[in-house]
Structure formats: C-alpha cells, structure tokens
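Consider the single chain below, provided in structure tokens and representing the form predicted on its own.
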Amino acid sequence: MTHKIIRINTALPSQPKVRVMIIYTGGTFGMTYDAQGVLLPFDFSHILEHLPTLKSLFLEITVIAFDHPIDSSNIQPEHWVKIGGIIKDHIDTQDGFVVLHGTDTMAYTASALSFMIRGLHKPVVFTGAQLPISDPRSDARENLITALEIASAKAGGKAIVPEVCIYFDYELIRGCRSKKAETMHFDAFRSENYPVLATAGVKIDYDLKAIRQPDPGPFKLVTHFDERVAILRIFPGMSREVVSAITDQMGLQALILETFGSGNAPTSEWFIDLIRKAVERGVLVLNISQCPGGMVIQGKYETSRAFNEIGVISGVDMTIEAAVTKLMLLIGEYGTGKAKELIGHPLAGEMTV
C-alpha cells in the first residue's frame, strides 16, 4: 500500500503554530464528482480551495494519501498497521494527527488504533462524512475543521485530548467506546456508555474529566494481529447446527457472543454443551451485550449463570467493536492463555471497571 505526501502551510506568509497530519485512507468524505457526475477521489492539493477557512488555524498541514482510497467496508489489520505505522512513524514531528476514514468501520479502526499506540501523548481524531465535500450540504467541511483544530489544541504546551477519538457532528467520543448508530443523519456515531470528550458549539467545551490522560512510558505501536476470531448473535429460534459450526471451527482462538440484555442466552442443554466444550479446548469465550447501552452482569439471572461455571468471560460494557479488535490484538501479541487474563482489564478506557 503507497501512498503520497502533500504539504500545505495554511499560515502563509505568516509561520505556522502547530503541524498537523492528515491521513487519507478513503472513504465519502475524500470524493468529488466529475464532470459526468462520477465520484472520484479528492485532490488534497486543492483542499484551501475547498475550504478556505483553514487559513485561519495557522497550521502547517502534511497530508499521507493512501494511492488507492479503500472503501471501508474492505478496511483489515493490515491497514490498521499501515495507519499506526504512519503515525509512528511521523509522532516526533507532529502536533496531532487527523485520520480521514469511511464510516461503516471508523468505529472498528479507531478502537484497534486505541489498543496498538501505547503511551500516546498527542492527539489522533478520526473524521469522515455522510456526503462528498464537494456536495453543497456535506459535513465534511465542519468535520474536517473542528477535528484540525480540536488536533491542534494545547493547554500549557500539552495536547488537551492526548487520546484516540471520533470528531463527528459537533460531538467528540472516544475511539474505543464508538459506535456507528446512524446511516441517514450527520450524527453517525454514538458513546452509550461512556461521556463525550467535548462539544463543538460556538466554542469546543472540553470535559476535562472525561479525557483519558497517557500512560507513562515512551510511545510503543503493538501490531500483530490474529484475525482466529468469531462472533455468535444470539436469537431465539437458533439451531444446533448452525452454533456448532461456529463454536467447532477448527483454530478457533475467540469467540464474541452478543447476548441478550445484561448477558443472558438459552439454558438449552445442547447450546450451554457446545459453549462449554469450546471453552474447555482453549477457547476465549467473551459475553458482549446486543444492546448499545448498559452492560454484562454475569449471574444476574439464571439464564447467565451458567456462564460463569463454564469460564465465559463478562465483556462488561465494551463495544463490539472494541471486543473484536482487542481480541485480536491481545491474542496476536500474547496468546490466547495470556489474552484470557488481559481482556477483563481496560487498555484505553474502553471498559468501565
């Protein structure tokens, strides 16, 4: 995967006060129509044409598009790295970091982003938009601009959101707590269970409280990745064969399953049988909630009770999103004895403990 580097100093003549990268990975927001009223890919070389007002933030923008923009419905680890690896390699140089990204999977993206950079000390906001920039009515302009400036913001000569985010629709929110809610409306994303970081009004009201602060130590990117992982949406009326080919699938390392309420399923013999047979060969099984908002209480009723005598772990109030990629990652880095440990604990806030 190349891509191309384009520099912008939107300060000129004066000097910029902050440097700020955007990564271009694809997705509506970077398109434009043609002449014949096809879509295609922005030319960021033309972006203070597009959007003058940029002028105003004083920054010197450097801008890594990906060659052949992904649609994010193809977006995979290997992309993830690829934008961590760009953000590794460019954390010395820059402020902060705005990830331009199509919004089916900016949740997923930006909670792996979450888990893999490890001691962040600057800003990375993901952003999209529900329509092309070039469209009259598209968000991707405000987008855009409140997530550069919300990048590029210090108090005291330190980045006010050192974390990994979503800018989206006057609403900031945690990457790892993120979830795509809307397909219709400019507010695509919603944080059930966790504060927004901060409010774009007339000013951006940060929450202070709200904002993770970094973990000491130097910056570390974590990249492997084992994709060994499945997930079973519980439903009534599900048969046996169609579970068991889930749960008996040879190298299975993890399985998701997204229960009812606060953690219930069936008590059916067979389908507590096949769960706990899985878990006996090694297998991580991890309890997630269907609904976007509450959590997991193991035991609360009897239909979870049998989960904690078997050894299915409560995944509390952790997004899908969140569970899938910190499956994966702390599977890839560690194995799966290890992740069993690792994965009830918070790596970036995306759990209430």
Ligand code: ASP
Second form
Amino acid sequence: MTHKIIRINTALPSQPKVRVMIIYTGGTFGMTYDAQGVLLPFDFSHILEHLPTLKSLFLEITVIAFDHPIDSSNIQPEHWVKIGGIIKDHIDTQDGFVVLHGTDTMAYTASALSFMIRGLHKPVVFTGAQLPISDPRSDARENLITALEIASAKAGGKAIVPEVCIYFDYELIRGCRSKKAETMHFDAFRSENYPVLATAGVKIDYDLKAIRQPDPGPFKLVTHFDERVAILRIFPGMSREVVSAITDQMGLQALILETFGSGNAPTSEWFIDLIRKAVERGVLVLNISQCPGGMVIQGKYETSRAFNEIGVISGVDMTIEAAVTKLMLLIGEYGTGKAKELIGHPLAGEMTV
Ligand code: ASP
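Form predicted on its own done; form predicted together with this ligand now:
Below is the whole assembly, all chains and molecules, this chain first.
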C-alpha cells in the first residue's frame, strides 16, 4: 500500500509553530461522480482546488494521501495498521493528526486506532463528509477546517484533546464510543453512552471533564489483529441451522451476540446449548446489546440469566464497532485465554465501569 506526501505551504509571511498532518484515505469527502452517476474517490490534489483556504490557515500542514483512495466499505485491518504506522512515524514531529475517512466504517477505524495506540498524547481527529467537497452544499469544508483546529488546539503547551475522536457536524465525540447512525442528514455520528467532548459554534466549547487524559508511558502501537471473530444478531425466528453454522465454525475465537434490550435472548434449550458448547470449546462469547443506548445487565431478566451460568461475558455499554475491533486486537496480541480476562476492562474509555 503506497502513499504520497503533499506539503501545503501557508501563504502567510511568518512561519506557523503548529504542525498538523492530514492522512487522506478516501471516502465521500473527496469523491466525484463518474459517467453513470456513481461516486468514486479521487486524488487529494483535486481537494486542494476546492479548498484553497487550507493555504491561509496558520498551520504547517503535511498531507499523506493513499495512492489509491478507498471507499471505506473496503477498509481492512491492514489499512488500520497503515494509518497507525503513519501516526507512529510522525508522532514526534507533528502536534496533531486529522484522518479523512469515509463515514461508513469510520467508527470501526476510530475504535481500532483507539485500541492500537497506547500512550497517545496528541489528538487524532477523524472526519469526512456526507456530500463531496465539489458539491456547493458540502459539509466537507466545515468538518475539515474545525477538525484541523481541534487537532492543533493546545492549553499550557499540551494538546486539549489527546485522544482518538471523530469531529462531524459541529460535534466532537470519542472514537471508540461512536456509531454511524444517519445516512441522509449531516449529523452522521452518535455517541449514545458517553458525553460529547466538544461542541463547535462561534467558538469551540471543550468539555474538559469528559476528555480522556493520556495514559502514562511512552507511545506504543499494537498491530496484530486476529480476524477469527463473528457477530450473531439475534432475531425472533432465527433457526438452529443458522446459529450452529456460526457457533460451530472451525477455528472461531470469539463470537459477539447482539442481543435484545439489556442483553436478553431466547431461552430455547437448543440455543443455550449451542452457545454453551462454543464456550466449552474455548470461544470467547461477548454480549452486546442491539440498543445504541444503555447497557447489558446479564441476569436482570430471566432471558439473560443462562448467559451468566454458561460463561457469556457482558460487553456492558460497548458499541459493536468497539467490541469487534477490541476483540480482534486483544486476541491477536494476547491469545483468546487472556483476552477473556481483558475484554471487560476499558482500554481507551470505550466502556463504563
Ligand atoms: N461510502 C462512503 C465511504 O464510507 C460514504 C462516506 O464517505 O460518507 O467511503
């Protein structure tokens, strides 16, 4: 996977002191319509034509652009490793990072990066757009300009937001708490279980109590993902054949059950039996609610009591995006046995304890 480096020299006479890197991966932000009216990603140099104001910001901006920008529906763990690697290579020379990414899987990538990077002391702000920058009504300009401001914001010489986050439609939210929840309106993302970190109006209001302070210790990047995980969304009428096709999958390391309400599921004997057998074979089974807000409380209802008895682990209030990326990384890093001990502990503020 190759990339190119573009330096944006400010047109202002004096040299800026703050350096921000933009990592351009693709997404609607920089897309254009082909002859059939289908949206395809384009080169970052075209974006500059639509946003000459980047040259008048009092920032030293370096852009690292994927040679082949992608629709984020094609994102894979190898892209997360690439983004993490770029951040690692430039962490000492940049004050902050803005990652331009498609909205479809931005919550997955922001979650993955939150868990991959340890000891982060600088902002990593994801953003994108619902309408391409070439569109007169595009949300791309505001999203990027404010994301750059947040990525460069400091107080007392330190970054105000030293965490992985998403800025979109006037709100800054924690990356590993985010979820894409809207395809037609500009407010694409929600953080149902954690407060907004900042709101942009005439000025940017930071909620300093909600912003995570950096973990002690040096910057470290963890990059080994184990992709042998599955998600089973429970629904009334699901058949034993469909469930067993997933639970009995050879080599499966982790299974996320997307359950009803506060972690509930059918109590049918065949269903509980299939889950029990998976747990006995060593599969890590995690309970995440289908509800975007609230949390799993196993044993609150009779319909979740068996989960406590057979060793299903509560995912509390994690999003599905955080749960699946955290599982892949913990299993890749430590193996499934240790991941069972660690999955219930927050790594980057992704769950309430
Ligand atoms: N399909 C696009 C993507 O995720 C949607 C977007 O960017 O908003 O790359």
